[in-house]
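Only one chain comes next, encoded as structure tokens, the form predicted alone.
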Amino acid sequence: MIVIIDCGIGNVGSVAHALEYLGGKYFISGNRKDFESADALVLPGVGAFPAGMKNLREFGLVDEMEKQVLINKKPFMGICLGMQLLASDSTEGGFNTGLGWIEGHVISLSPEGNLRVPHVGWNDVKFDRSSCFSHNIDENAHFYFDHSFHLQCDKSLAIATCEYGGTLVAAIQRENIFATQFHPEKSQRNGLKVLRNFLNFVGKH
């Protein structure tokens, strides 16, 4: 069972209809007590990096999301701001610490070339085709990006990546931890590869 994490920041209602899609057991919560009883858990984001940090503190979701996913190893994948989220800092609206779980920092796009910011709309992805988030995804499939900042994390740490105007993160994964900038969930074919590839991720932990 999944647990998709709701705290103001998410469209958790297009990630449900994506795992309901793909036969996934899952329940929308903003109670930390549910997470203990999860086998997965996914932080949908939207929004600003501040008010996200803001609203996952005020819920007193930290904690509880620390011990299950760092503690417990519990399957973890963040979407968007969700994946922004875990890095060390941000200097979105002045600088904001996040949850650290990533040695990475959240800086403001600037793409070479005069390209529109923020980045909206379809882009390709390159996959490390050693990641088991690549299975049955095809090179440089297209998946939908919506943001202005991005995050800069050690280069083992990146899955995936775009190019706008220089070379963009597009999925990170460390250990149990999986995340992506751009929206599975609004990316058709190509992103419910991508859930399912994480629902047969969770389905091994």
Second form
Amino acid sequence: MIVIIDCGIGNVGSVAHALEYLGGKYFISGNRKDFESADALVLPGVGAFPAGMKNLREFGLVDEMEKQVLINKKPFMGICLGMQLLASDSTEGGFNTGLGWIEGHVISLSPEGNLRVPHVGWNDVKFDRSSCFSHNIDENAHFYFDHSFHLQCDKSLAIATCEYGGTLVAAIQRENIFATQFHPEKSQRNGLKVLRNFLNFVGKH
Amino acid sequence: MLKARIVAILIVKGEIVVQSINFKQFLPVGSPSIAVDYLNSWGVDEIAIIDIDATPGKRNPRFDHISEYSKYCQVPLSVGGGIKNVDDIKRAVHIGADKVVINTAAVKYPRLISESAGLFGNQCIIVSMDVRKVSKKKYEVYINSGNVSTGYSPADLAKRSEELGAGEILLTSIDRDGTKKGYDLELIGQVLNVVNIPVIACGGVGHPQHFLDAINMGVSAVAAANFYHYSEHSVTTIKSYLKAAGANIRLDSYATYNEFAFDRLGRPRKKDDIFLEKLHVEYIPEEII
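Switching forms now, from the form predicted alone to the form predicted together with its partner chain, please provide the structure.
Next comes the full complex, and the chain you just saw is listed first.
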């Protein structure tokens, strides 16, 4: 059973529909008690960084997430804001600290060449072909992005990148923690393949 | 490289999708769920569903319907119509929307834009502007499904919305709506010049070339509503036309209509008889994910 973490904001409905399409068993919950029995946790995106952090803290979810992901090493997937919240800090809406699971900073997009911000739409993603999350995905497959801020972290953590007036981190992985800046639940077949790869990752874990 | 998005707008009146002409006449098309399912499988880049009865009827958005439509939508789903507070947005995003479209409320309660952007991020908030040409050079924004004038010029309202925290502008020409004459490029130019957020052009598409005209001006996305109805694989054939013309778009669907010629209306032309004579059927099994 995969628990889709509901922290009051976030497009949990869309993530649920995508997992349902793939036949994945899921449960939407904002209650820490449900995390113990979960095989894996998914933290969906859509939201502002300070609001996301505030809700995770107020709902009392941070300790339990850390216990399940950092100590029990359950597979975790963050999507969009769900990836950014893993960082040490963010400048969205003022300086705020994040979960700090990944050493990195979230800063506003300032693409070269006067490109428009937010970065909205389908962009080519270059995966590290050795990553299990790139299985079955074509070179330069398109994924849907929608963000104004982006994660800066050590290159060794990035397993996928995209170009938007500079190179952006599109996905990261460290052990059992996987996260994407794009929305796999909204990227048609390519996105569903990434989610399938995550389900397989959970199955093998 | 970021692709220009081909967006489908579904105008919902009562409980069915309609074609709108100048925001005045409405022709019935059919079930929104089926329309979403088809557009999704034809490879559209984004779908926006606008319930045009909600605000004039002083009604809430139909959340149970949004959840139903969302099941068929594996591309971003934006919903609009009747959204007037943060709770409406929270509920819509929770049950299956990815972004919300705010029109009347963006003018009446500008604080809603900043408040909701503070919670959901500006990328979640699309401000929609329905615009009428009121004199030779002057445009004005209308709200309440095009019924009430606001006194705002589209450039001013777009700029103000961006400052408040809007993430995109959906710009619709009421005069071009349903006319098939092409986008109002002058209007698009006025808004593109004053904002740095993505602009989605809408209103008047009657030929795939019209999409290209707006893409070449620099819009991030091109939207249409009526133009997708009544023909099979409409999204795919439009994208094939745009790709052949050199546009930077996404064409990922099973059928691609590559190497098709197009007639003067922008429809794929019948292949010649010799080609058809030699045609054989190939079975391509659907990829299992």
